[in-house]
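Next up: just one chain, as structure tokens, the form predicted on its own.
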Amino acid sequence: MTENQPKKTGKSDRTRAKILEAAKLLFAEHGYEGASIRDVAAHASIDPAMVIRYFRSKDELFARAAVVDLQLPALRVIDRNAIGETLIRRFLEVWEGPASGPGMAILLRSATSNEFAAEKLRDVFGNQVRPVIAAVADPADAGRRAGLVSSQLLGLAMCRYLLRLPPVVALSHDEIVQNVGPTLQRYAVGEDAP
């Protein structure tokens, strides 16, 4: 094989990709305490055994399944009054764009149920959304700032996208975007209340 040929794909590659697709899909869908192992192998039309060989456990295939990088902008560098704007137009490509996983729905809709889905979920608000919120306004007070804008991020999501609430669901991203936008800001940079 030359440099220039792409790499084949093994069996055994394949097989755990269609696993991954399965568990991806079934999380997402059901939550970890909802989607069984089996429930993955039959999906991916595999002997459950399949799935412990290349997962070792069900945590390590939700863990697999539920990656998440939130690609965050770096608000700093961006107009200190469009921050707010800039979150939540990032949350809608996040949650609804081409590139949209199922990964933040894996992790939302099993974290009120699963330890193991709450502290990956933490991790994602510790090492990705705290960071970029401190550094726009006072460190100090980040954890604080950064815990109300996924507070308000987390709960639209929850309505949007798993409750599937009709009047949240029938808001157009320019509603959203004027509405929730705002308040974010507010959060984000700590401002006050009007």
Second form
There are 2 protein chains.
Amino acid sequence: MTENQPKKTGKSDRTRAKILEAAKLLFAEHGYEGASIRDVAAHASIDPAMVIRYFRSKDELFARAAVVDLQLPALRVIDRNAIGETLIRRFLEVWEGPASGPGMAILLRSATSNEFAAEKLRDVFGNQVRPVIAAVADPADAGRRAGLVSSQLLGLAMCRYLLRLPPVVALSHDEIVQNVGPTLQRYAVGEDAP
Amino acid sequence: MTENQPKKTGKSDRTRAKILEAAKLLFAEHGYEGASIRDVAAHASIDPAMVIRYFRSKDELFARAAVVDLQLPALRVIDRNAIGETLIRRFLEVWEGPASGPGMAILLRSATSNEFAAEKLRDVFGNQVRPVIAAVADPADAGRRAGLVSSQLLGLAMCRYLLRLPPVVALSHDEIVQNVGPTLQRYAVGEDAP
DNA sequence: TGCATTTGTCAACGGCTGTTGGCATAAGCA
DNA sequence: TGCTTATGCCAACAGCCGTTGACAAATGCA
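Alternative state: the form predicted in complex with another copy of the chain, after the form predicted on its own:
Complete assembly follows, chain above in first position.
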């Protein structure tokens, strides 16, 4: 028997999920270093040792919690003039909608002081954002354009959800769409800079 | 004698400065939690206890290191069409020029997981960014506009200097000015959204 | 020269961290 | 019913953390 992990009966699956849910919550709120295994265990009403038994280490727990699937729409099939609006609406869905988990918050919260989180966030950019832009813009420019789009979106997320800058928190969805949408439109498919 | 701190002879001033310089470097690189007092002491070639003697605690050391003075120009006196360009050029100066210290990097690196740093960053917004915008836009809108400007600038800083997203690192100053300048121009003084 | 103050080193405290191994239950199967 | 396995708690380890106090060397002033 090479497996050290618990078998997958109904019980163990439930506690495993309970631990993961608590971990996502605390990682999203306090970041990697700020959320201790003991905190996670307390929130899951369980012993700290169990956290290690179910996930082999804190790093592995973090890796399981910080899963991001942006599910960006295929921009090629939508109205070319609505690309910016589509992106910003999807952004709001990812950060405020119930379907997407707190994966992005977890990554962004920790990426400034944890190299693994930073690398994973760069992966999200390279594997999920950039390809979508490359499908509607000159592939040679896709990196630059996707980088600009990301800078605006990550900055908005920083100000609104992590830093909680009051005027940015106060923005309505419509205001965000009307102000940031055109920016993303220009970054994604606007006229080239010389 | 109510003072517990060392007197200000030439010697003590030099070590005090040495400690502060090491602290700025490490806080900017690794954030508040990631930079320990022992690390700072080692970088300053000094005993950890001295760090506490010169600055009374790690919190106070951080407060002294995370000092930010953006020195934003008075936008009222410049060409109204060049506001966006002026802002983004000043941004590059603050982050890459030799004059401004690493204060912004220190704050941004720690603001995601340290409430004191977050509060101080919000203060920079309220006391330095917002008033400058309020001088050239409808004061009732200044908060919203300054918030949008900050979202783009903090996001750019995140991607370029902290996360080091390759395509954003590769951008030349001219490319940044030409792409981000118009965004800031519109956020700062562009036509109102309905 | 003698003394008081400053500058610095060393060792240690208490607390928190991730992680481990041992031991008690509880559950499932023969 | 008995036995194996899974699930869980407890105590402890080693390591790092910020911080403290005692003591040594250096410095400056009389």
